[in-house]
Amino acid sequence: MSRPDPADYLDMAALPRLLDALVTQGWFVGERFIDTALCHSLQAELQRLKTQSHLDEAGIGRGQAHRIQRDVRGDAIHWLDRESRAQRQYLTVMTFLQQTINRALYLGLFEFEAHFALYPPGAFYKKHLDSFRGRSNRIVSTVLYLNPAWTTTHGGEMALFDPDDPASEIARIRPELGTFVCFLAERIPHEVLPTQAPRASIAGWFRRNTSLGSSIDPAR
């Protein structure tokens, strides 16, 4: 079986804008950045996972600090495991993007981890950082939205905040099918506003490898 060509699944013309935006402001939003047919396949897979009860309640913190806290975060997740054709296609695109960012920005990105996320009506995720400066290996966060026919009445936008003034909102992004967001994980505070309809996405992180000796980085 031939390996998927990343150029078939993403907006190659937008890559220079993505790289420039990461450097100049620390975040990028691309509408219709990922192929529509691939997004529909991923959305259908997430619905199957929900029907088969293969989604887990999401928590906050990692390792021994991990806990469920529904007043902070209300989504259910399933980690990508390459088990489907759609997942493999998407992960091939992310590998290509990782290599592109490394060549241009020398960030030393080592690998990509990601999970499906489904927010039921009423769910949200309070303002947070995906990484704390000097304490984590998550360098660039990504979100791909999988919601066809999303309207303003559905809510569920992701709000981005000024890293130098976290009370100041700098962008509000509707979670429409094919929209792709990436931002510097330890710099850009963000939150998911309450959704009025089921809200589907793939959240991911490009990571550096900080394993040392017998200490494996990180324990998921």
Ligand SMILES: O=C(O)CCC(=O)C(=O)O
Second form
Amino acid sequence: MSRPDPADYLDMAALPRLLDALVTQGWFVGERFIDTALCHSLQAELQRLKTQSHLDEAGIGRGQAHRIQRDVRGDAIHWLDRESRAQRQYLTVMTFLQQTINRALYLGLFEFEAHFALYPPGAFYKKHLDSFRGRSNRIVSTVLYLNPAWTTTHGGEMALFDPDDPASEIARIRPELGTFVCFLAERIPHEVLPTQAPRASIAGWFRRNTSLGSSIDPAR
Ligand SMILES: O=C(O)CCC(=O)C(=O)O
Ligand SMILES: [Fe+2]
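Okay, that's the form predicted on its own, but what's the structure of the form predicted together with the ligand?
What follows is the whole complex; the chain from before opens it.
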């Protein structure tokens, strides 16, 4: 089986803009950044996972601190496990992006973890940081949206906030199929506004390895 070529699945021409935006403002949004056919395959897989009851209620906090809190986040998730061709293609693209970012910005990104997410109507995710400065090993957050023909009446945008003034909104992103967002996990507060329609995505994080000696550092 031939390995997928990342260039077939992502907008190579947008990469310089992505790197520049990460450095100058800490976040990037690209429309049609990931190949449309691949997005449809991922969307179909997420639907299948839902039908087969393979989605779990999402929680907050890692390891022992993990808990479900519906008043904070209301999505259901499934961690990517390379089970399908579409997942493997997406993970290959993300590995390529990791190498591209490391070569240009020396962030020392070490691995990528990601989950499908489905927000049912009425669900949201309150303003948060994906990682806390100093403690964290999530360095760059990513989101790929999987919703064809999303309109403003559907709500469910992601709002980004100014790291130096977290009350001030700096961007609002419609979760349209193929749109890809990445941002510095320790810097950019963000929020998922209440959605009116089922909202599908893949949220992922590039991590740095912070394991020390024999003490392992779990991803989740
Ligand atoms: O789906 C989104 O727009 C963002 C999701 C998010 O912030 C998260 O899963 O941490
Ligand atoms: Fe987040």
